[in-house]
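A lone chain, given as structure tokens: the form predicted alone.
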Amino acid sequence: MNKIVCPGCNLGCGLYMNDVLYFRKNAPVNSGKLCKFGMKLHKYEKALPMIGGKEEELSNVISAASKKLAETKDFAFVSFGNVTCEEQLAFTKLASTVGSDVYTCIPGFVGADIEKIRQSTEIITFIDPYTTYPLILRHMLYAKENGAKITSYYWKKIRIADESVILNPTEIDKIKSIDFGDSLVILDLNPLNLEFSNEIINSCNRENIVCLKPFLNSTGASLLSGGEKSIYQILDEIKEKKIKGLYLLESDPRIVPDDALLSALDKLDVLIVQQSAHNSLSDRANIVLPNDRTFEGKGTVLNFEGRALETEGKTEGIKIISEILKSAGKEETSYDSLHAEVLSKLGITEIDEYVVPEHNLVYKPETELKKYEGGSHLIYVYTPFLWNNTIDRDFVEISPGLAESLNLHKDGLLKMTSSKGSAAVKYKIVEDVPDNVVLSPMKLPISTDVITPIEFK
């Protein structure tokens, strides 16, 4: 039976895994509780070693990847943080052999620990904890039961909040005028909302920020990698032929709302993916290297607090990267040497999940708040479950007022148009949604951004 960490998000919930899943009652973050993602760790078709869409022996695929790395100029390496620190470090060593960095697409930031939520008297939140990070809700409830005031800034009213301020896409810059004072701030830092998160982080005391992230080891990946480009910058540079080769390690650019941006991948000279799942990205790749599933890997991960956690499992991903290094005539690496280097870089001598080490990360935001026009908007309310290809809702949320104005009937479809075309989707009527907003947990084909101006047919 292996001790593992749930890969659903960057909270770092502790589990035991064998043929079945067991709760770890003494895990410091979740104390044996799990959200619905952790209760049903995703199962999917495993990726196979492939070249040009055909299955090959792994040794041949490794040789092909090594050859492409040697002969292709301007390679970029991307790893969001869905692997252990040890595998991330191995990946940075591989990138350095061709003079490149590893881009995590999430700036490094380590904020307040989870206990600070429970001790807070005033909390300002920019998430819907009921659907995005449910275990954070438990700690918010504890604080509220002890007298904390909770203020929510979101696209709809949040039940736990004493005061809900509904954000308007056309007036999003009003978040600049929020008086944060000494309040604890809870926000979500992910590849798609950087300009929004940066504005908040720059406006309040960084020691009072609980900065949640979507990928298990987002924090560790940021600490060990030097790249600062966003996923949008990378796709733009591919279109401009500044990036000609792309190596993705358990990272899927299909998360971007506008599928048209993904056409950039077709302009690459070579696309290498190293991942555990077989999906449309691996079908698109020139070279596919199979990887351990996130919760199967052995090594160290850092949660949103910077707390070092241990997972017990296999090191196949590291072995593949080491073999590529060897095939390219470079120095091999091993799990043991990587683990020792990880501990040194983290400034710790051992992994103690009950201690939150201090990490010094320089946060360098460079984005500006976007401005949105239009009277009605489709908002992509992504959750960590979506990053892991787990779709649990196939409908959008709309207000009773909108349903009445459009004369919608039960079992009907909501019809919308944007600059990209039209869509008809299932809907659910929710009391706390504004009349001019449609909230979607799915990436719809009419999306042009996280917020898309729309009209109703």
Given for the second form:
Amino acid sequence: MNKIVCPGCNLGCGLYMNDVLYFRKNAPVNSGKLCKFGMKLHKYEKALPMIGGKEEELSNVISAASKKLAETKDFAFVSFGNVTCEEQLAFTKLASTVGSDVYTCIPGFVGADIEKIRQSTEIITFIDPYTTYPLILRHMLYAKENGAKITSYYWKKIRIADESVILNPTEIDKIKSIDFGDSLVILDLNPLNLEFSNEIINSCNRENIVCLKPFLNSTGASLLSGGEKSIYQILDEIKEKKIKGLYLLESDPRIVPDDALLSALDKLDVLIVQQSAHNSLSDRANIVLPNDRTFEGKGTVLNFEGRALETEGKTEGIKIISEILKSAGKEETSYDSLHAEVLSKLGITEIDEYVVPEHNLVYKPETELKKYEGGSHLIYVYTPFLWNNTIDRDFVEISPGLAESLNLHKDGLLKMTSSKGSAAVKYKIVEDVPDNVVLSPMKLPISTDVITPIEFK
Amino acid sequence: MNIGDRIVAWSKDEEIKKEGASGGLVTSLLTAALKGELVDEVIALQKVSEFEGVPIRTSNVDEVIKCSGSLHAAPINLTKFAVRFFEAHPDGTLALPAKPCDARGIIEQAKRKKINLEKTYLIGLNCGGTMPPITTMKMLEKMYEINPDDVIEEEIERGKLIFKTEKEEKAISIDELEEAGYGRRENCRYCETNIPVMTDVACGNWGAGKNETFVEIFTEKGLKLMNNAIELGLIETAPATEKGIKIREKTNSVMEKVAKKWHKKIFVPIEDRLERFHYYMDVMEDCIDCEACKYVCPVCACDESKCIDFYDPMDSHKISIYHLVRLLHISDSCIGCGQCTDVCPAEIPLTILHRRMADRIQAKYDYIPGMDMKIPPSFEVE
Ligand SMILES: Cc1cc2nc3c(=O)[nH]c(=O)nc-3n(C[C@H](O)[C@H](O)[C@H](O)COP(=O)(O)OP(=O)(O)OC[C@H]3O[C@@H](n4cnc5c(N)ncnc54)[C@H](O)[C@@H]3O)c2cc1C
Ligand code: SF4
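Form predicted alone done; form predicted together with its partner chain now:
The next block holds the full complex; its first chain is the one shown before.
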């Protein structure tokens, strides 16, 4: 059995897998517990090496990729962190051969660790721990059992909280006046909500922030790759032809709420994707390179606390990147040398999953909180699982008040219209969502952003 | 040698004898079963550290040897691994070490035709309980002042939990540890089955001398396992001493009493109906619908799960129908192994909830699941 880390998010849950999935009861983060994503991780259709939509010998695809990298100016490299540190480092080396950085789209920021949640007496949370990062819930429950007071700021009531402050897009400024004091803050740092998380990071003591992230190795990736651009910036620059070639390593820009933004990809001279799964993104690419599945790569993963974890598996992805380097006349690389370099960059000599090393990642968040006019809003309450195509919820959540005012009855559909058109969706009634808010765990075609102004018609 | 015999036995291989928990008998029975072609594969727990064991399925004798020793802080139930074996090899034969909860899970699955018990050799391990690894590591630091990495051996003797390092040996009574919130998993504390009488042979150190295992033979298969190992020259046996037999019986009855005491302490009746209702509601509301409890449950055997069938995440119920169906459906077969509590990310004390229900149902129908193949599941319709 291979010892792996669940690729569902950056919490770092330990698993064993071969034909059976088995939970590592002594894994420091999850102690043998697992959420819905980890339970279902084996469903994937494998991507094959392709050029122009046709399957090709891997060696030909590698040469083609290398040639494209050499001849195309202004190449951008993106890797959110769905690969091991070793592969991320190899990718960074590849990017540097054409003078580019690797963008992770999530800033390098490491906050407090799990033990700090368990020991805290006051917690302020901005996530829904039941759906977004379920494995953090038990640490909050532990703190609560020991007398911690939990205050939640979210779009709906959060059961574990002693006090739930219900946020509303029209009064989003409310978060600016929170008195954080010495409270421990639980925050989700992901590519879609940087303005929101930046606001919080700038308002409280950084050492008190537990900063959750969505991808397997988000923390390791941002530590090893310096590029700081948001996914929106990258898409904008492609549109403006400032970026002409794009190489995506196990990273899918379709996470953005507005699919219209993706039309930028058609403006690229060349799109290379290296990924394990075959999907509509690989269908869209000029060159497809296969990769180890996210949970099958061998190497090191850094979880949101900065804890180094070991995963057992293959190194095919690294070999492919090394072959591209070779074919470009550069120095090849190998797993062993990358691993040694990773350890040295992390400032450790070996991986001890029970110790959280110190990491000093500098992060200067500079964004403005967006403003939302009155009226109603559709909020995309994404979860890391959604990005792994595992969400099984095809309904939105609304308040009893909204259901009543629209005269909705059981099994009916909720009709919404935005500047992008209309949609009719199934809904579930939940307590304490504002009457002007619809929460959607799935990306709806009418969304223009994480928060989309809508009307009910 | 006959069914009903109580003997002591040990491995003739010096290395296995040394590495084994008490003489390496179980390891030698398993390797002999492979060598003598009694079985196609063996399931065993491969040691990664004192706090981690990985279940493996193998036909490789060397791999089985690597699994010798008892891991008290690796609370794994092997039932579902046996189910997977029979899914892959419906006509295959299998041998595995089985704590009482492993064996009981396997018997309940056999009743539901997921395991062929006639082709499964159950080498029973007496069990006084397992410990949760992460909590145990914390316990070592706090109570023993020992770095978990330094532990080279761990054993239980006369109610004390002993940890050894290269430099020292420290013992603390299990009662004291459990008072401090450490020690055995909660369900193990009230588990009353210490000697796995439902297996083919029960092996343990109670009543045995140093480096030997006390064995009680229950079935024809058990006899075959022993004779096969003797014929292959892999084990040595001697009759159990009267003193040994007495010690084993006495320790077992003390353990049963302790378990009953824990049961009483944990399962305080909730007489008031409304209070009872809220007791379930309160904790179950935390459920995140991950279905992990079903995945690990050793007695859960549906191909098309009833608990999922009736449940729709779109329903606005405060607690999911999933659990209500499960509570009812598992109430005849729940063996209280604790796997559901272990796995639940929302820390719902599922085993206690299930046992509260199951205790009443199982008493009403006078049915203790996983003890033998004689009685069909009480909810089964012919
Ligand atoms: C958790 C636990 C508690 C025990 N408590 C008692 C007790 O209170 N009284 C008593 O008399 N005996 C107890 N035993 C049995 C005893 O420790 C020895 O296993 C037994 O005497 C056989 O020794 P051996 O040298 O022949 O086994 P070995 O040759 O060392 O073989 C042991 C086998 O058990 C398997 N194993 C190890 N850990 C586990 C586990 N956690 N779950 C399932 N299989 C496992 C290994 O894979 C190996 O195949 C316990 C065993 C375990 C695993
Ligand atoms: S393991 Fe816990 S959270 Fe998951 S379905 Fe079972 S009770 Fe619910």
